Every structure is written in structure tokens, then in C-alpha cells.
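Okay, so here's just one chain, in C-alpha cells, the form predicted on its own.
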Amino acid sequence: MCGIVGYIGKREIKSRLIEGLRELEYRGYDSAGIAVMQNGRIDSFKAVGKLSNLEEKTKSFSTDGLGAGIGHTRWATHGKPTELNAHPHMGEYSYVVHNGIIENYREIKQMLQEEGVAFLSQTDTEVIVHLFELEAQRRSDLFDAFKATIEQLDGAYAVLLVTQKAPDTIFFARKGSPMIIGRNDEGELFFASSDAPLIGEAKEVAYMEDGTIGYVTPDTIHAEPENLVFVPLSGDKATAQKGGYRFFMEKEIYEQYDVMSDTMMGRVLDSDIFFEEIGDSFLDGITRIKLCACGTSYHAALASGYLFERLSKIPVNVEIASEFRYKEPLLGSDTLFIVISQSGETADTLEALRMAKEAGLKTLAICNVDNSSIVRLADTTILTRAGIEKGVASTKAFATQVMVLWMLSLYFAKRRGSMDTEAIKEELRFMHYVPKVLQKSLEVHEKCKRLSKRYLHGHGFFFIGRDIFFPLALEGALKLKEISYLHAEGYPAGEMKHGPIALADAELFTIALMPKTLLYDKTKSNVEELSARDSTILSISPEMFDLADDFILTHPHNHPMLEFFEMMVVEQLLAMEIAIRLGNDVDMPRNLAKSVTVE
């Protein structure tokens, strides 16, 4: 949630900051702002809405020579999206940007007000800059003042602060919210919330651990309690661009063929599943699995629950992370705790992981971002290798999560002896075919585009499916909700008659997932019940269905997971085309942010 950047160097500072924010705009776009310090003077600019508004506001401003700057793109947590609430927040002579939440800001604000401090915003962030200036009055050393400020903050934060009393210096602190520092051979220094703004700028980067605090100048990098460890930064700037597609979401749907191959590389062998990340003794004593995630990752977890129990013959419990945190769960040492997160910074999932660690459980993370908080905290991690995903509505991250979980279920099956060698080989044969399925599934794109004009109105959508196709129905409904703002719900097909069918009429659209390899006749009966109540039916299936008003024909397959991945792409394309036809920005849906790093 939110994105921050920082820069020290001799190039034009405003441009460096805005280009960095452009790479992070997917993390929040309620407002944006920068503060630029040169020769002891700080100029600050803010704008509500997208980054283009800030660019327009700063078009006549530029710098020349050495200086420092900080910037922020915001997703509101405290206070409405207004210019006053936008970052950077200012004191009398200092400016601050912040990601996260200061949980005790009310107490700090009250104390500061009693000291005579006047606040301009409704945000929790503003207390940081005023507290710093109060501490600076009490101490001769500004870094001591900054440390005293940070020590008083409860919550999650990544903080950058500049002050006129320390020219060409940026103070930084990190706890529970990601922050990276980069440098290059020209002596330039960069800060960012993720790798993306640093690609093509920094030669090497350091991923800050929780509790890191320090400052940088053109000649110094000081960090406590331990020195920062810099590693080479890999990546290509082009990977973060649209590559000719209309939206990042569209590009990422089309990338699924390649990233799935990357996910499987070195892991899916001809007759075995291999994870170098998992040691020989890691699964010793494990008799059950608990999966914990949010949103799209939760749907991937639900789908894998069927696979683990069916293939691995191991009991599975799937938890929504935001609920798990408060239910006083019973956690046994025989449970493997698996967390799933695209960003590795999802606050609820991260806290659930901490609870599992404190309870002594073995923990495994499935994540897309190396060096993220969840990756560093878990006992071991399997990276999904999906690459940068900038569309807020997850596509390729979901696909790779499901694949990793399917692979894990086979890995468990082999370790537990629940499948013989020939059965595992047969499963692997189908698994090898998934990238081709993803590629062939794109053939229906034009059909989805044409059909989209028929599904712009009405009073809602039912996405229905059975078995693993029920979580896929949930995911299809979520995709449509996120980017079209139309009401949609996912249901097990057999549950229609237990209440929801009361909504059925011609203005209710039913998206029916009807795989031939799994419970086709049962699902068909459920769809017939909806059709009899005049619901408009869109069938996604390899077989024509007489009562369907519309249909999208998928390819015939001999394995449910092949049908799963093909129907997944159809759902993604259909949701995207409906949203585009409605005139929405599918990459930046309203009220959402890519990385949910607050509770």
C-alpha cells in the first residue's frame, strides 16, 4: 500500500522522483507528492489523483546539481484523498514520507498538540515530522533525534525524512513495510518500496530488515543495528513496461505461458517433483497442513485444498488470514503452516505467519517477491517466478501459485506414499502440458471481446463451479468485481438451490464453469435449475450446452487441472473486456492497491 522513493545525486531530482513513482503508482494513486532539497532549501509539491496531475503541477520546476529528494504515491488509510493529506508532510523545516500505519498516532498527536503543534492533515504520518522536530530541539545530534522519534512509533512503517538542518541527507527507517536502498557507480543513491523503480538506475541494492534505521549523504551510508548488505540488482526495465498491450493486466494474462514454464523449470521432472528449497527432513513429523492467505491467494489455497487431500491424502485447513489472526486458533506442532502472498508484504498474512512461528510450527511461504518480509520470516520459501505483476487484479501470480501448490501436492504424495510411481508420472505428464494449454486458451480472446457488450448491465453475476472449479468461480467473480465494479458472487454450483437461486431472473447472469473431466452432469443439472428460472447463462465448457444463452468453447482435455487453467484465462479475459468496454482503468481499479501492507 503506497509507494515511496528517494534520491541523492547530481541529476535532475524531480525527474528521478517522478519516474520512480511511475513504477510504483500501482501501489496507490489517491495522491502523490515530492519534496526536493537543494542548497538547504526544500521545495514540495502535491497533487490529488494520478501521477500525471503531479507532473503537470511541477512542469516548470527543475534542479541543477547535487541535491536530495523524497516522493510518495498514496493509498489512503487515515484521512480522505486530499492535497493536505497527501505526502510529503511538513513541519517547520522538515518533510517526511511514510508507508504503513502508525497505530499510536492519536496519543502522539495529542501530546504534540499539548506542546503547541498545529496539524494540517488528518493523517497518522504527520505526527512523525512534528515529533522529529520536537526531538531535534532536545538534542544536538539530528540522527539521535530521528532515532528517538522512531522509537516512539508503534505499527508498521517505511520512513524517509529530509530536513533543512541536514542538507543533502535522507534519514530512513523500516519496520514491517518494505524499503530498498540502491546505489550505482556514479555515486547516486536511491530508495524505493520495491525493485521496479531501481531497475536501470541502481547497480546493487540492499533489502532492509525490520528495525533498520540510518541516514545517507552523498558520501555516507550509515545503518543500524547492522550494516546493509548490498547485492547485484538484476532485471530489465522493459519487464515493467506494457510491451504494446493496452494494459498491464492484458500483458500479464499473455505472459502466463512463459511464467508457468519458468515456475516449473528444474522442479517438474519427467518422473519426479524436485524442490531444492525443501530439505530432506523438513516434512518430518508433519501430519496436516494449514494454508493461510488473502484475496486471490486465498482462492489458490482453496483450490489446493482439494489437491492435497485428493493426491497427498493429508488433512488440510484453509484460513482467511484476516480472520485467522483473531480466532485464537489451535496450532499443533504436527502442522505445516503455508502462507501465500504475491507481494510478500500482505499485512494480515504476515501477522498470521508470525503467529505460526511463535507457536513453533514449521512454516513455508509461496511468494512472488524475493527478499520480501514474508520470505525472510518463513522457514523456507518457494518462489513462484511470475515476474513483476503491476496490474492490481492478479492474473499470472494466481496461475503460478496454483501450479506451485499442485506441484507441492505431488511432492507430498511421493513423500507420504499416497501415490505410486506410475500415477505420479501420469500426473507429471499432464503438468508438463499446462504451458501449452495457457497459450491455446488465448484463442478465445476475440470471443470474450465480442461477448463483453452483452454483460454490461443487469443486477449481478453468479460464477458457479464444483470441486476445484468452485474456488475458480470465486476467483472469476473477484476479477470481475475488482475491475468492472459490477456485483458478482462465486458459489458452489450445488448451493444454488439453497437460497441464491431466489435471485434468478433474466437480468441475473450465470457464468457456468462446466468441465467435462469433473462432475459435468451434476453441474449441468444445477445450471438447468437456473435456466428454468430464466437466468441468462454463459457456459464455459468444451461441450455445447443446449440451454446456454452464450457459450465459450474450451479445448477438450483429459485432466481437470488442464481445464482449470484454460477456464482461468477465459475468466480473466472476459472480466478485462467487460471492464474495458465500461471505460474503466483495469490496471488501477478504484479503492484498491496492489500490495496490501496495512490491516
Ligand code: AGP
Contents of the next structure:
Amino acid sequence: MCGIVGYIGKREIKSRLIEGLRELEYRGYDSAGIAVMQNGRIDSFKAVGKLSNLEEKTKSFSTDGLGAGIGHTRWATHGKPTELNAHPHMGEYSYVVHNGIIENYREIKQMLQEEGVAFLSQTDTEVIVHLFELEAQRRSDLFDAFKATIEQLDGAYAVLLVTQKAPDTIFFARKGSPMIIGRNDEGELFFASSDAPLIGEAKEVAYMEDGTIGYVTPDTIHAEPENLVFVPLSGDKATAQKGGYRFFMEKEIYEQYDVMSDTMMGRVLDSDIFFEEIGDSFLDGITRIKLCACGTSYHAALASGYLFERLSKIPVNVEIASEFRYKEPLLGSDTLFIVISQSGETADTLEALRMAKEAGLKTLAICNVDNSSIVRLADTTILTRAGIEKGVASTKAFATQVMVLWMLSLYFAKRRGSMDTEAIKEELRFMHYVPKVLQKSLEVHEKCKRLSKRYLHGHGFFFIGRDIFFPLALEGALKLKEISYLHAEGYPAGEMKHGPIALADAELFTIALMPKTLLYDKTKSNVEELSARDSTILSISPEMFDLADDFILTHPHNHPMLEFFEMMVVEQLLAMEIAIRLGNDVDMPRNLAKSVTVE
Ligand code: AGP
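With the form predicted on its own already on screen, would you show the form predicted in complex with this ligand?
Zooming out: every chain and molecule, the one shown earlier first.
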């Protein structure tokens, strides 16, 4: 997602900014830009796509001597990834970069337009720079004008602003989006939205608290309401990218709280669900859905099958892409063909999409990587906005896929009238609660770490669950086998008695997903059957279960999807801790690749 850098010093400014942005590339972005201020003049450059495009555009530009600059990589949320929508956004004489979302930007924009301000972009960010210039007309002190601007913003932001009226000065503010300031013995100052660009440049850094506002010049650092507290910065670039976590997978599990908010941003509203990606007539004539994917993405599809039928009352069929390709499928033009892929490059899914297109079906991709092959081929795409996922074992991408599919099932429900307005509102209320659930679910990490030592042997794991917790069981088993190399299967809890129960003994580990909000008693009976055959049971549930050998207590929730997301995190943490104890490379498990571009 978006990244911010800033610099004041005597070294060449453009290179400092672009190098800083390069350290943030791993977060994903679709355009980039910089504004460089020297001798009272500001030059700004923007480019869509990779940083190399920005480098190309700026190759004949350089600075010599003291100056200041700000830079940004943008992951589009409000408005398409175009050069006009890329940051920095400019006013008459000032430039701004921003991470986060300005929730009241429409009201501010309208007010500014009434004042005669013309807007160039579709972004929420542009209001900041125009508002600042309006406030600057009203008062002589520019910092007062900046404070008056920030006071009017609702939402989340990390903001850097430069203006020709204050040479060699950067104004900054932070609320809800991270911002760090660094300094070194050479008198240079740096800003960044995460540690990575500061490593090797800054000697010490201050992590700004929410509500911090201030400005820096070559010899002043002014922050309100409290002074910044600088601490030494250590570490190498690799650890910085992992943000202090042992593995990318761990970092990505912990990021789920943040990225889920990004996934919902501008789409999950208080009483409505909105996808700018789906045109008005796109779903006309659609009476059924076919979902097609591989691996973890297939599990997300399977979970959504329950949601689409239950909430949107639309028939759904879910297929594994590698099977679909050769089964000579019957495809009707009333079917919406949805492919799900983290990478957007999976060969089997891509081919399935091609077949659907050739058969004349409308196609929708749910994908994490913009401009990937699948995105380019599908009629339309909903990006999951999980940010780059480095761990081969998918975590945050899965979480965001499930979220988008849940959102989409509500979108269909509204369109088809299968749920009334109140019921939709109620569902949206639960959706808004998901990031909090993901954060709270991390509380069991320590418990997973301790429990993991008991699950390093045995002749196999069965993850069991019912309804949407069956695909989650499949996903738990896949996570475990991918990184621990232990044998694990996911199974519908009610199906165990039809065969697999024959395997039950003390060395068979049953991981039982026992949500309270969905078929609790039914699942419990199935687990009792396994316990009676002496299987070792680990129950994951908000309710204590007498017959479990071990349990991980989850928080009580009033909605199955909230239980789903909490249990998902537990499964991810447990798999990771078992794999770590076994000494495996969690991020790059043997025999696996992040992008499976072969059949
Ligand atoms: C997930 O942990 C796996 N690495 C794998 O199953 C993956 O989900 C599958 O290869 C599909 O990839 P995609 O989502 O990029 O299409």
C-alpha cells in the first residue's frame, strides 16, 4: 500500500527520495511521485507504474546543495492509478503527500470548489493542499495555517507538505497512519512511513504518536503537542523489511488487521456496499456464479459458496482450476465466472479464465496483484489490497479474498433483494468489526507457541469443521503441511465417520474448529466420536470442551464470520509455530513457489 518519504539535507535530493521509495516497494504500489524544493522553487515529477518510470522521467534532473523533498508511492483507492491521481498533489505553490484516507473530503472539496478552487485529481488527498493554501491566505503564520488545515480533516493520515512560501521546510502530521522521523550526525533529516528507508541513513528515529503535528527545517525540529522522543535505530535492511518479525509470514499474519481496513476502504460503508469496479449493467442477466481457483484461493472460493447461497440466494458452483480445464465444462452465458488468485499469474486459473471468456461469459477476477495476467484478461477486477505477500504460505491474501467475497455476496444480496436494508446494515456492522477481531485474535500467539511443542510428531492431523468452517479446516491443513511438512487433511466434521475415523488413535491429532455461532452441537458430537476413539483433540472454540486434550479459547462473537476470521489467525499462528520448532524455512518452504506459472 502507499508509502511516504521525506528528506532535508545537502546530498542530491531526488536520489535520496527515490532510494527511500525503493525500500517501500515491497508494500505494493501503482504510481509514484516526488516534489523537490531548492532555492525557493519546487519541481515535481510523477509516473504511473514502477519506480523505474519515475527514474526515467527525472534522469536529467538533479540538485546540488541544501534543499528538501517529499515522495510517495500510491496504491490506488480513490480514483484510478493515473498520473493525475499520483502524489504529490499540488496547489498554487505547495505540494502534499498523504497516506490514509480523508473521510470528509467530499464536504471539504465542495467548500473549496465554492471558493473557486479547481481540482485536478479524483483523490481525497488533494483537498489537503488546497485547504492549506486557503488557510494560508487567512493568516500570516504558515504553521498556524497547517494546523488549521489538519484540524479540519477526519479520518486517517500521515501527511508531509512543502510550500514555496517556507523554503527548506517540511510540515508533517500524523493520525492513524504511521510516520517516523530520523536524523543523523551530518544534520540530515528523513521521514518515512516505515523503518526500511531509514536504515543505514538515520542514526536515531522518533516514532510519532497519533495527533503529532509539526515542521522541520535544516536546524529545527518542532513537534506538538509533545516533543519527539528519539531512539537509536539499528538493524539491517532485511530485518527492517520484516519489521522486526522472524519471518515475512509472521509479519503478514500481524498485518491482517491493517490490510483488512484497506480492503474495506471506500467499499464497506455504514449502510451500503459499493464496488466502483462493477459497472451498473455488468451483472444484468446473471443468475448463477461459478468460482474457480487453486490452493488457498480455492478455499476462499469454497467458503464464499456458502455465503452466496445463504445471503444472496444465488446458485453457486466452485471448481478447482486444474480440474475445470479438462472436464469439458458446460458454460451458460447467465453465469458470472469469478476467478480468485493472489498472484494473478497461476497458470491453471489463467487458463480457466481464458476458457470462460472464449465461451462468452462475463468474468470477474479477485486478485492481489494489479496488472497481473489474470487482471489484464478479466472483464473487471476487484483488487484485494493485501499489499505484497512474500511468505509462500498465503495468509493476508486469503483473509482479504474471503472479505471481498463476503462483501460481494452482500452486494448481490442487495441487488437481488434477498436481504432487506436492515439485515444488510446489520451484516455491515459485523464487517466493520473484522479488523478488531483480527487484532484481538493475535492474543493467542503465546499459547500457540507453547502448544506447538506437543504437535511435532504423530501420524497425521485432521482439521475438521462444518459449513464455512470446513473450507477453513482445509486451509488450516494446507497451511500446516506447506510449512511443517507434516501430513494434514481438512475434512467436514460430519464426514469423519464415513471413513477417516478408522485412523483415530492417540497419535492422530484432531484440530476441531468449534464455533459457537454455527452448528456447535453438531460439531461437538462429531468431535466426541473422535475422542471416544482416543484421537488427541485440540479444540479451537470460545467454549471450553471437556473432552479436548488441549484447547485454544477464542473470543465470543455474535457472527460466524467473526469466528471464522479469529480461527483463521489461530490456524496460521499454530502452523507457523510448529514449523519454526521443526526448524523449517517458513517463508520459503521446500518444493513450493509463490507464483505457480506452470500447469
Ligand atoms: C497458499 O499458501 C499456497 N502457496 C498456494 O496454495 C496458492 O494459494 C495457490 O498456488 C494459488 O495461488 P494464487 O492465489 O496466486 O492463484
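Between two forms, the rigid core is defined as the largest C-alpha subset superposing within 1.5 Å. What you see is a predicted model, and the numbers here were worked out from it, not measured in a lab. Numbering follows the first chain given and starts at 1.
Relative to the superposed core, residue 546 undergoes a C-alpha shift smaller than 2 Å between these two forms. With the core held fixed, residue 387 shows a CA shift below 2 Å between these two forms. A movement of the C-alpha atom of residue 53 reaching 2 angstroms or beyond is seen between these two forms when the two forms are aligned on their rigid core. For residue 10, the displacement of the CA atom between these two forms, after superposition on the rigid core, amounts to 23.2 Å.
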